[in-house]
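Next up is one chain by itself, shown in structure tokens, the form predicted on its own.
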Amino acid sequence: MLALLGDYTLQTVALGAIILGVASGALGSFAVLRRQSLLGDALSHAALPGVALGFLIAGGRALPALLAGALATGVAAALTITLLQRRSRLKSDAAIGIALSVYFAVGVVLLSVVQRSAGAGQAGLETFLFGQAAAILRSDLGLMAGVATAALVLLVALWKEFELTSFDPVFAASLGLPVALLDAVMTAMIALAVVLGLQMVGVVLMSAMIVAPAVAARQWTNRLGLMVLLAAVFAALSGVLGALASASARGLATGPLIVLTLTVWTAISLTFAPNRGFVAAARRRRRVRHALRDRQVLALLDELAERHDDPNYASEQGLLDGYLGVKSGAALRALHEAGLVEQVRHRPEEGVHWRLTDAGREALAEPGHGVEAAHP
């Protein structure tokens, strides 16, 4: 492992992954909150024709030209989506699907043209489909860091405006904020994040870098600032772990390993997050189900006491099971531990009887009071 950490190529790839992770995680959080998760997929596919055009214009594989072309076509795709949404009756998913397929088709055609042109045999632009992290150079890191820093500085400078338009665009418009312009700026920044990741994870998988870290971070917090920070950390850490896994197992592509690592983070978050995870949700459903059953038992005991005109009337457990149609033993034990019911023993052959306590009657009189405490 120490030998791997000293590898020059691995260091370069890991630094690039950290830069990409921080940018995509932070900006992707706003895409997810705005319910524009598919936008990253559309922009990443739309970047392919820009890569090919950048190669044709520059006459070679110059990264600044390729990224500029990818950014231009990505922004063009975003404008196309916006026009289709506002000037037609198409829903957002249909508009995104149209832009994604059309721009990607144009990119594949241009890619074929580039590969057939004279002297382009070594262009290797097809690596932008799935990424080739090992091709990243130290000089490329400077460009990536500069673009990412500019995007993050702009994000911090317009933080309040982006926050307000993400959660309540109608209220933001009523305050006089240029909502459409802010949406366009955010879309352009997401396009920047997409462009940064094309060489590392490729067109096909870049949407995961936008969506997955934000989804994972959202499970742990309701605060936007903390969500953005967690998303950046998850994405950056996944990039480093993916690069290490790729370097330790020769022949495995770095980009897909980064995405798979992100998938693991997302799965863990969706499952075990304390408030929004599947496990926590299952526990809440179980508590509600038990509280409802407890309340049914209390109500039945109270009803039977009223029928017999005796507030201390005790009912046999078998009778309660018959009325409820299910076993009431677990509910009775929980209620007994909470002090809401108590046992009354008559003759041995009659079995255990149960009746309400004063606390049980109070819990029944106030919906929800004391009943949930029987199943913490």
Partner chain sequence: MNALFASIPFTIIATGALVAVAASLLGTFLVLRRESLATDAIGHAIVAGIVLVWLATGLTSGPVQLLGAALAGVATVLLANALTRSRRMQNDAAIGLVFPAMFSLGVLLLNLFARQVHIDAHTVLLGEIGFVWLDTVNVLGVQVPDAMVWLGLVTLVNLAFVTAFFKELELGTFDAAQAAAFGFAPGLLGVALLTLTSVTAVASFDAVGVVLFVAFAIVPPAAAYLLSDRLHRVLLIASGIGIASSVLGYFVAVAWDVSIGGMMAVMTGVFLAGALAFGPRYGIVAQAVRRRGEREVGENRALAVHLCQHEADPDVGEENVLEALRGHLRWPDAKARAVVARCIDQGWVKRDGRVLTLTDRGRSAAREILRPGG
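All values derive from a computational prediction rather than experimental measurement. Heads up, when I say rigid core I mean the largest set of C-alphas that superpose within 1.5 Å between the two forms. Numbering follows the first chain given and starts at 1. First, how it differs from the form predicted together with the partner chain.
For the two-part rigid motion between these two forms, residue 79 is grouped with residue 211, each C-alpha going to the part with the better superposition fit. Interdomain rotation between these two forms (smaller rigid part relative to larger, C-alpha based, rounded to whole degrees) is 13°.
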The other form holds:
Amino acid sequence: MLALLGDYTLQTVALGAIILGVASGALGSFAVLRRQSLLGDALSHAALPGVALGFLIAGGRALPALLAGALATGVAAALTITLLQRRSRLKSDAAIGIALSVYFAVGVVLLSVVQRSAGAGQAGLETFLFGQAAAILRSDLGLMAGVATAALVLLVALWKEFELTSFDPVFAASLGLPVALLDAVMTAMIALAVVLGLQMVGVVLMSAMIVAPAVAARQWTNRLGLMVLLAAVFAALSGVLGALASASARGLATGPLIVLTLTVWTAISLTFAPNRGFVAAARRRRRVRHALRDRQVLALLDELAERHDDPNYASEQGLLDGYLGVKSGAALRALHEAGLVEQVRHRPEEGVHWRLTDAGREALAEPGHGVEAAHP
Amino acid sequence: MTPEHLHEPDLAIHVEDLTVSYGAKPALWDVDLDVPPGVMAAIVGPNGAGKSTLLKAILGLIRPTAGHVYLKGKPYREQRRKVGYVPQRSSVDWDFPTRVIDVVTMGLYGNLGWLRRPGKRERAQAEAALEQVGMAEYRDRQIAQLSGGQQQRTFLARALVQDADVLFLDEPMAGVDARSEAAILEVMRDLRSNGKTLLVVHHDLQTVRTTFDWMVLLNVRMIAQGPVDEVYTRENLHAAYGGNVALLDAPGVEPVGNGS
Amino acid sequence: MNALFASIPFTIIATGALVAVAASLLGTFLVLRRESLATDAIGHAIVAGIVLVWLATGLTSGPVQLLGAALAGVATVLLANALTRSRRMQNDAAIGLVFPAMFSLGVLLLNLFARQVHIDAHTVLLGEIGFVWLDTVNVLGVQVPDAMVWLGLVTLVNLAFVTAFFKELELGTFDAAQAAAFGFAPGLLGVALLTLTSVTAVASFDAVGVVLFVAFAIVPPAAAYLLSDRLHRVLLIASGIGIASSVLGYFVAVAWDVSIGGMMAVMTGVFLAGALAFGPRYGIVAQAVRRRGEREVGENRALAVHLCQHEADPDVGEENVLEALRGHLRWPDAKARAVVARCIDQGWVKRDGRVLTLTDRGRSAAREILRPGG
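Next, report the structure of the form predicted together with the partner chain; the form predicted on its own has already been given.
Below: every chain and molecule of the assembly, starting with the one above.
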């Protein structure tokens, strides 16, 4: 893999993937937090007619024209969604689905016009469907980097305003922030990120570049700044890996490879992230269950001792099993290790007997705490 | 009467002829409201009486059909810096990646202005406010990991850092545990004794008399307003709640005053 | 009969119409249940299903392919729902996460095995409705295009499903809790709906591809929903719009020499735009007219209430005058004059020198408004 990095084309591809990843990861975080995940989906599908229009107007495959066209139809789709949500009885899911499919249909029609006028070469526009890393030229990188930098500078400059309007728009309005304007700027920036990725990931899968890095990053942190940073890093890394894999294996589209890399990483994040991960959650549930069980055992020992008017009374393990209705061995071992119970052996032929230590009695008196100490 | 001149500067809140309607449906009809400074006022009324709507219209979050609002003699837009707001708890996404301290710091964003970022001074202010509502130890918790009462106290702290003269609270006691309710009440009383004015949407008729000193009884129109002891009469409550007599005649809530 | 099915325009239009009707029958309920985007997820996910079934069985059409590929669609939606329930992300993020992954898998499998399967990656997206007449089967002595046979069957199944469970679907759509209380198992019905949507998507796949399927499934029902409140009418109107879109789309596409499937989907959008603008009740024009009326009524009532509230005040000469409407109600001069004129016209208000006074009718209207609960 490292040897590949020396290759000029691959360098271009990797740089493009990094620029795209940073922009889509950072801005995608806000899209996901604002419950606009599928807006990215609609915007990217709606970019298709724009790409075709850009081609028809510029009379050729000029990247600035294609991207400008994509941005224009993307914003038009966003406005269509807003119109449908505000002025009709349709809900957001239908509004997004309508914009997504109808704009894409217009794109399909325009694409057939382009194909007819440009002849058999198909003008190379079909690479915009699934993305093709190799189609990126060194000269494209300047434009991509410029657009991405502009968006990120705006994001940093208006950070606290975006943070507040995303979290609590009502409160933001009470402070006098222009919430509607900030929303519009954020939507335009997300559209920009989508447009950046069209060449590499394609219109159909670009939505994944918006959603997946943000979902993965959210699992690792509870802080907005860190989440945005992590999302950018995840997306850039997945982009580089996927793009390089596609460049080195002939015939595999770049977009799907990047998206699958991202998906694997998101699945890992969902499963193994320290607090929110499924594994951590399962362990936490188990710990609570065990703590509860241990507490039952301690309470039972205490009750039996009280019944015999002997604080040092030791109960036989089999008897405990009978009272609890389950085997108490595991719980007793854990409590023993924590020093909350101790073993007493009266005669060798008898079973093991257990009684509370002073620490055990203390732990029992302290509600909630103490017992968990046996399961750190 | 033009905005440059002070209009009713002796009143903390002065609302005149406020009408809000959603389509043809009335939400508030021609409401006049005057709240003197330094009182803790409850807005009380049945469901759908327009209590939250009144608050939002005063805060400029809803455009009224008619009427105007003045705070300490000036229109709301000029007094924004002097206003604190605690919205209903349901208005935010609790899974948002933000900690208690971050939320409280957001209260300062209005005063910071564009492009400036919160620094050490702002963090210190936020921490002091958390201390005041008894939430200092939860500083780094993600907000979903708090009880309803703790969440409400966090919002209250966010309003405290605004260092406002007039505070608006929308149902601060709804769904809150007893300990948080006590903490919130204590902070509210402290604020009042420091000369602040509080206007609180309150859902619990039974605790109005013990908690507040000013009362605004609303049911789409203004029924009555003034010191609690004068407003909390059987007649007024009947006028506001209509046929809901059972509530009023329940033991322990016998209205005071000369109404009965 | 043979002549009809040998006519290329007829087969293309009929195929489009069958896709539209089959998809709208189910799409209506998805739109009403706010699950429109399930069609998007399903459409993208079945690509992987189609290739996987082909790899396992070597079949590229037939009932096994239909059901096997549909499973991938259902699994995707169920996985997205499970992720939502895990509360690690919102529902929209879950959909946006799962279906691109499934689609990527499908496209990569196609890249790897494209030479052996009859589909390539681009027809996946766009479909080839212009070529449906190429593959035909013999049905009772008539050569019928393959796609039409399967689409016809699916349409019948969907129609039977919607007819048989109409009551349950209606209740489950508008009030899931109530339906569950009646023992209608809305969850199960929902899964059945998704499964049929998935099967329909697979059957439509060759003709219109994955994205245009979304247009056929939700745009006609959405347009119909803007035109009617009655469920059975929404279903009928949606089917009608779908058929009309197929016919119009075909002729426009042929006239302009552009993509036929694309133009049919664009036509559904044109119908939606028409319904949005000119719908008799929910259209934007109708809404604007109604809002204006409501606003005027609201203003008239606000004036009446204002006058009523202050007519007993000692400062009535200060409150109930035209100037007060500007100073207190903050109405611009023109608006204040217009409202007063309207109220005088309808006999609520009369001028008494400078002071505006309520007529008896105006006063009783104001009192009616101010009555508690009124």
